[in-house]
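Form predicted alone, single chain, as structure tokens, below.
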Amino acid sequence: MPAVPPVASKTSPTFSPNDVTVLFVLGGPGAGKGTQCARLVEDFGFTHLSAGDLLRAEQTREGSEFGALIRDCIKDGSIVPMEVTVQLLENAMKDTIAAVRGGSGGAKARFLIDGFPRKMDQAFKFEEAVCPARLVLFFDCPEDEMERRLLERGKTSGRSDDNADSIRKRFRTFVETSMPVVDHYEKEGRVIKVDATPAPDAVYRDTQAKLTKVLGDNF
């Protein structure tokens, strides 16, 4: 069994929300989260961290103590233990901040954390151990449209989970475990909901307008 990540035992956040801004980016598989995040990075200087990309990279990283566990979870369409995902995110945030600051204080950092948290316990652990989130950006898209997009992507992506069986498992997992996260943050007034059905340019215009309304010009 892999060792327990250091984040598992932490009870106070590594980063202050005064210095680090975190937006969780949620939506079903194929809702277009990555596409919209890329535009926000380009135009507004966020750092985009994809929980899925970090997990996929870790499963093939030489010497990784979590690689086999992550591979099995992704193959089965199940959720990787939260401590592993939270630790990978914290490590990536530390690396980004160190690069921006050159090892010294001063610069503020802003992160889009894509595809996370996928469960309530992940949300609580991240905010407890890493940094409280400012907002959840939720891209809402019908299941049939998401399936169409993923099957199209699967023709060229090479991803083992871009097939019909894995896609349907991922839909079920999202509805059962991730929608309660959206509902929780919505009750706290921390959700921006965007209709992700239109073409990407239209979705991005809506995203910009809604973020500006809540966070101000240039965010």
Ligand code: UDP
Given for the second form:
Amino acid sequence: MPAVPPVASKTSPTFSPNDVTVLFVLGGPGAGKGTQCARLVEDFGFTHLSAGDLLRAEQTREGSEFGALIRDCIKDGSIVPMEVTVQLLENAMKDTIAAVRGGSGGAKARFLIDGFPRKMDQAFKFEEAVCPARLVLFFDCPEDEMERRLLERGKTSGRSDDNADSIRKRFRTFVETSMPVVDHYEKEGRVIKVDATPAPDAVYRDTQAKLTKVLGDNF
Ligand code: UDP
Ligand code: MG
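With the form predicted alone done, generate the form predicted in complex with this ligand in the same format.
Below is the whole assembly, all chains and molecules, this chain first.
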């Protein structure tokens, strides 16, 4: 990826919502986005793209100009400059669509974009330059429960940010920078909110019911 990702200067979307369905999946760190996305992939045929996973892959990619920047942001719980993440997502969407076209073809591509957008500039850029989103799935969970889950995950995840100090910073970024994104979409009536406090099976039942109710078969 070049030092200035091409998406930085784009002003019209690469994909039309007629061809591609995008759901943003938001929620605090440890809310259970990844867990719920994995289930939605099985039942609804979505492709799951985690912004954090794409950044971690770019961080360790041989020759990447962004490795050090990404490493520092992740550890610090701050947000990587939006051009980088938006470009990684566009690249992944293009790869997925190319692979599908080579296979069955025809079907509408459906993406769950997990952990993105976490800042207003990312939301605007992605919808302007990549694809307008259909709606936001927001997993709502109290901080003490999220902290418990992250500390538990940290025992085995190997993630540089699953420790008490990084978790505290990630919570602050979530409240100050990412919640305004949820509020913005909420005002537009584009948010499906799910209580993510219960166990995964119960959260999934609620998610499935609400998604089906809003989207029907038309997505
Ligand atoms: N991140 C970012 N921009 C994004 C998504 C993630 O900069 O759009 C960085 C940020 O530093 C964040 C970290 O990646 O704290 C981990 O994100 P991930 O989604 O993996 O964490 P989760 O919220 O799922 O625990
Ligand atoms: Mg995640």
